[in-house]
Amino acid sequence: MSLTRAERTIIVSMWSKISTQADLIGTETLERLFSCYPQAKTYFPHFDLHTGSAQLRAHGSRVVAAVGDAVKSIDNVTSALSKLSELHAYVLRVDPVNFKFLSHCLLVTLASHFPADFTADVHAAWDKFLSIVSGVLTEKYR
C-alpha cells in the first residue's frame, strides 16, 4: 500500500498542525488506549498510568514523536521506524494488535482536536497512513 500525492500532502499540512500539540494529543491517545483497550496495559507494569501522569505524558510525547519521523520519512517509513520495529518485536515483544488499537485512538483524538480540519480525506489518509506505520511496526514479527 502507497500513498497518492494528495495523500501525502493531505498528511504532511496535517502534521504541521498535530506537532504543535504533539506532548497533548500523546497522552489523550494513550489515556483513550489504556481506557478503550485495557489489556494494553499490561505492557507498562512500571508505569504510573493515572491521568496526565508524567509517565505517560513523556510516552505519549516519545509515540507521537515516532509518528512525526513517519511522516518526515514519508517516502520510506520503513527506515524510519526500523529500530522501533525491532524494539517492540524482539525486545518488548507488544502484541502486533496493539499497533491497530493505537492507531484508531490517535484517529479518534485527532479528529477530537481539530474537528474542522478532520474531514473525511483527512481521516482516509491518516488512517491509510496509520496503516503503513502499523505495519512497518509490525513486520519484524514476520
Given for the second form:
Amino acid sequence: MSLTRAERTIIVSMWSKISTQADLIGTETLERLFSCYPQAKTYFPHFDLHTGSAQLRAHGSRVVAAVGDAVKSIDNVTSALSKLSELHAYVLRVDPVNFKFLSHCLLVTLASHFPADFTADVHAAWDKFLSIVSGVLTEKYR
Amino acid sequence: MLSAEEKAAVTSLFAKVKVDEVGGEALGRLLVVYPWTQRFFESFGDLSSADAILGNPKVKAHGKKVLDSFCEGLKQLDDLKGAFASLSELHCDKLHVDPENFRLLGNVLVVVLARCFGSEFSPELQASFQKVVTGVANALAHRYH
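Other form of same protein, the form predicted in complex with its partner chain, not the form predicted on its own:
Below is the whole assembly, all chains and molecules, this chain first.
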C-alpha cells in the first residue's frame, strides 16, 4: 500500500490544521483509546490515566508529534520512524491490534474537531496513512 | 454489556441523529475509505469518486435502510442476537457478506457520529457506542454457518 500524490497532499494539508491543536488532539486520542479499549491500559500500569493527568498529556503530545514526523517525511515514513519501530519491536512489544484501536480513536478525534474538513476523501487518506504508520511500527516484530 | 446510564446516553444521542443523512454518509464513507466493500454494490451505478458515492441515490437509500435497522436494534439492546437473527441469516445465506464488514461499518458510523456531534461525542459516549456497534456486528454474525 502506498500513498498517491493526491493522498499525500490531503494528508499534509490536514496536518497543518491538526498541528495548531496537536497536544489537545493527542491527549483526546489517548482518552478515547483508554475509554473504548481498556485492554490498551495494560501497557501503562505505571501511568496515571485519569482525564487531565500530566502523563496522559505528555504521552498524547509524543504520539501526535510522531505522527507529525511521519507526515513531514511522508515520502519515507519507514526511515522517519525507524527508531520508533525498533522501540516497539524490541522494548514495548505492543500487540499490533492496538495500533488499529489507536488509529480509529485518532480519526474519531479528527472528525470531532474538524467536522467540515474531515471529508470522506480526507478520512480515506488518513485511514490509509495511519495504517501505513502502524505497519512501519510493527515491521520489525518478527 | 451496557449499564442503564449508558443505554440512556446512547438512546438520547441517537434520538438527535438525522437518520436519512447519517445512514447515507456512513455507508458512503465505508465505500470510499474501504473501496473493496464496493464488491457488494456493483448494481449501484456510479461509485467512481467520493463525490459520486456520497451523492449516489442508491447509496443514500441503502444507507438509510441500514441505519433504520440499526435504530430498531437500539430498542432491543438486551437481546441484539434475537433482534438481528433473521438479518444475520440473510447476510450469510443470501448476501454472502463477510462479517468483518459489519465491524468496518460500525467504526465508520462512530466516526460519522463524532463529526455530527463534536465535543458532545465524549470519550465515554464513544465507548458506549463502540459496545453497541460491536454488539450489533456480533449479532449479525451470530447465525453464520
